[in-house]
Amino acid sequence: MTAPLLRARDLTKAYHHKTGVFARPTSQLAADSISFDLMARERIGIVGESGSGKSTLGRLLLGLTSPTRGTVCFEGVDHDDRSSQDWIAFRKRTSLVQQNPLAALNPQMTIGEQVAEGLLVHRAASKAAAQERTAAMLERVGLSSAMMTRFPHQMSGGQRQRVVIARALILDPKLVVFDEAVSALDVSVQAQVVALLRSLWQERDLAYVFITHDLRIVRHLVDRIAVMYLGRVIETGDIRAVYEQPRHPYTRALLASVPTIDPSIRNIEPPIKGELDPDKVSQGCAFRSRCPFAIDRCTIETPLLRAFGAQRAACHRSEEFAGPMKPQAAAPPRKELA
């Protein structure tokens, strides 16, 4: 059997807080026991409210982060075995595309210094060859190679972004993580972004994961999808299992929440109510709160992710949620009295 290209193991990540200096320290679970495989030119996607802990769980995959507990492998090296050499070959094997791109870009340098910049440092390629290749590659996400002389500033949010996956892309990653890569730009901006996304995926040997909140885009670019909430991966699948049968209440919720363009359908799934409560993570089901299904036995005990088909899921009513979600027919309007 093929071994998986990143393995997470129990990845847990805390955070402390001291409000005071009489204060007790208090303590978030950011990322709780997470577990998954990552096959290499597998697409996976993390979504979830704000505030769910998908971007620290990103930062721990790629390092960035170190974990309070749990480790993380990679093409078979455990994150906490590796050398100084052994990290600079890591970062030589993946990248990560963040949320803003203008933070996310020195104002002082040209975008071809930018995107350059990884070629040089790690001895890739001679000072020559590197603008050879950065042409290109800016070339090759939709971008001029006129475009290498400008700065962040002089360029569109869109563009931007492009840069950012250019400069990602440059070392040729096997391992990219996506942290709300597209949610600043236009819609019409993210279809094209998307788009490119799909089709650098096609030509490259390259793995990704895909952080977001927006339902409406995740799926069109990813294989497997996880659902965060508080810290915990509630629900977890093949994208098509999960979108046409969710097991969990707060992914039936969120599906319910992504818009339709057809104004005689509506979803009859209840909304999310009320905001994340952390004060809910230490004991029974941390949705419980929010959950118009919430028994006793949610307060109590506390879920584990258990198999259905192709989906896991986190609830002890999934076997209650059996059948596809089925939008309603909208009422017709009513007729005003003349």
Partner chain sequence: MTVVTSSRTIRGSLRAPFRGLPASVGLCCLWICIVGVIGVTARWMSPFDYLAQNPLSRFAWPFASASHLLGSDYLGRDVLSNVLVATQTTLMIALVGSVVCALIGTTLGLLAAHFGGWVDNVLMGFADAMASVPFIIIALGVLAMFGSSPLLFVFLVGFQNWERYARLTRGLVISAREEGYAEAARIVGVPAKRIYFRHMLPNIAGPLIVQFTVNFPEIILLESGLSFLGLGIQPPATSLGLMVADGRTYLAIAWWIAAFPGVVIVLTTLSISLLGDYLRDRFDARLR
Second form
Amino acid sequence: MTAPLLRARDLTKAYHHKTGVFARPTSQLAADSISFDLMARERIGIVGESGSGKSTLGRLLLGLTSPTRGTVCFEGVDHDDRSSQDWIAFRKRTSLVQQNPLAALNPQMTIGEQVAEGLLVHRAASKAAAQERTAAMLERVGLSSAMMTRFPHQMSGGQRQRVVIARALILDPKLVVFDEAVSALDVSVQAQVVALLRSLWQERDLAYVFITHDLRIVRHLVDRIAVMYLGRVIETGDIRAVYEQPRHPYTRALLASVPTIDPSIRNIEPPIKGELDPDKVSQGCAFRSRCPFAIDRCTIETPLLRAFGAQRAACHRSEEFAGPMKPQAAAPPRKELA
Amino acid sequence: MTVVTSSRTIRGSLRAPFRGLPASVGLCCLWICIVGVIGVTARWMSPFDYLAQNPLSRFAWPFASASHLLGSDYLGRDVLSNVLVATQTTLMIALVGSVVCALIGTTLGLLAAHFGGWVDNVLMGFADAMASVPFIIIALGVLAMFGSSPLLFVFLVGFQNWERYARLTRGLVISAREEGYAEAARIVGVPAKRIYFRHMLPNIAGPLIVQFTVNFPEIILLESGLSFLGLGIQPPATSLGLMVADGRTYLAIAWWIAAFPGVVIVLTTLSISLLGDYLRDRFDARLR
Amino acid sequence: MVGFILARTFRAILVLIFTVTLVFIVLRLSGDPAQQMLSDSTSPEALAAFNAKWGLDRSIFEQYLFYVANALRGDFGISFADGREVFTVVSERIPKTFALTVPAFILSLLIGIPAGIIAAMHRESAVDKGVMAGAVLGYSIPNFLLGLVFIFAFAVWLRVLPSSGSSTWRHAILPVATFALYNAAAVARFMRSTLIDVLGQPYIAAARADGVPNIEIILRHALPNAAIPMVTTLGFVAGGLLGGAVLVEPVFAWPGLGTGFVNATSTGDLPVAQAMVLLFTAFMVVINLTVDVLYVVLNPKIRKQ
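What would you give as the form predicted together with the partner chain, now that the form predicted on its own is on the page?
Expanding to the full complex; the earlier chain stays at the top.
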């Protein structure tokens, strides 16, 4: 067995905030004991509501914020052991695609300057070669190379996101974190970008972490999925296994709430109520206050991830969710999006 | 977001800056250009050596003869020549002072934002303390302790309101850092220095330029004030404030000695302030 | 609220300590204190007494403590100029400066606030344009120049008022007018923009929709809310008056703190100059603290906490 490209162990990030001058600082776990491996060319989806800590996880993986506890190891080198030289090398081999393409692009620099910058600061290409590769990259993501002289505000949202993707991939990274990479786009543009990402992955030696709240999109893009709730991974596993037979009531509720245009699919799951409430997580299951299946045990004992075939779930009653959630959800990814 | 949307047009608007320029702002620009030309060419333009005395034509009235267009003073020196040279001196001091101020303030603000923590607290505490006392008080104290020398004087006026640049830069850098583009550059592996100067500076330049136009006239006023009190520029050099002080004694018999340098001060500060207001409205609505 | 005021008081004290320390450091940096603080004709005994009093034969830290202790007692040594105690020299000038700045402060409010209100109520009217033009001019005309214009107009040309001195109340008219006009423009501009801000708030629109008469909207709804930001402005104005004293008082040969400070600076009278720096700083700290406290007292949002 080969070594994983990326290894996260026990990743925990606590945010402290003070409510007043004399108040005791309270801390909240944006990521709580997260562990997983990512092999080369593997694709993992991180799914959760806003506030579930999925963006924090992405930032931890890329070393943009340091964990309170735990380690991240990329290509055998621990983040904690990286010298500044190592960090530069790491930056060259990894990348991030951010949520809002308008904010992610510098309004004062041309598209060409921004896409080529990675090549230039890492001295990966001469000025002329960088120019050429930038033009090729822009064309690969479906833009014309004439757009190199444009400024971000002169483009549409979909075009900007293609630029951001081009910038992220120009150095041919081994790992990319997509943080809500298509969420800000119109649905029709989303489908195009999803198709672009699939074909880019096909032709490259690329592994990625796809962070999103959108279960509809993620199934077309990843091999594995991890569902997060209040900083914890509550269910993870092979994408098909999880979609066919979710073992956690939260995952079931999320999948049930995915909008569908097929009227024959009935929402058979009891809906979850309320919003994320970070104050109720000190003991027991974090989800219990919103869970329609909560029992007394859930208030006392924090459920841990347990294996069920190709997936793992953190729920005391996982065994009871044995059957497929709904027959239609078991169908393979629909082709029109791909 | 505001930074992005408000300043992304700097490059674009520099290409066509004079579209829809109000007449008053046009006049201001004209006067600033005139003063700028004087600042460069004063020594060649002045009809007389500004120090040359002529006992035969003391207190000559302005506009009365072709030789002394703006009259002459109590020693028979040509007022026009003096005003030209004084304008040059004042402009030079204000320019150097403004640049010094911008550099000090921007650098310290950048350091505060970059390091955060106690560096930030110390720098911003210092800024607060200095801002809470009128700068002229501090300036007088420093001049009392060190005595006046031209070099000290230029740096001293440059310290006025440095904290505005510092606060502005600090705030802008902190908010720019939160913008995706700065993080995106960091992820690509762009070094911090390049992120600050290549990525952030063009985006925060608009507000800093506006601050420059606010600061420049204030430094002119400070220079004039201190020179007026006899604590700034020392004879035989001359500046607008010094000329006003000089003419003050003869207000009753020769108003023009003080009036012309006074008018130059007012018109110059007025023009730059109005231009600054205009630029502020164009560039950045947040500073209003 | 008490916590806030305590925090602000603590900060004010911190600024004072900071200034005293800075003055001490700069004084020590700028040369030998004995040479600076004593005139050349000092006898050896007086020199020894001086050194003992300021602890100059001790470590720099002890010197600092001596300095702070003396400053707290108001003892800043002897003025070079006339050999009197600095404390006396400075303190007899304080009422003179207040005699100008206090009336000027009140006057600038009496002119500026109504002008600002009228300007805000009648946008684009003659008053509005006058206020805005006055404010822009106020930024551009140095106050000493305005003083000279007044002297030229009323003392030289019309010959109705004295140009310099302080012997009668008529001597105060021109300097007070200079200060007041200068600051009234700033007050009016702030009042105008604050009131325009407040008048744009939804609760004003709601009151309008309820049929509340215009005058009542201004008096009962808008002004109390505009008062809060205005307090901060008054701090600026008060600070501007003190800073302006340094330039305006000498124009009219008014024997206040400003003239005293300028004279001390130009003659190198260090004992007086350092006392002036500390005194002006203390005034500013008190003003800023007052503004902070007033701000809390006037603001029901903070007051309730």
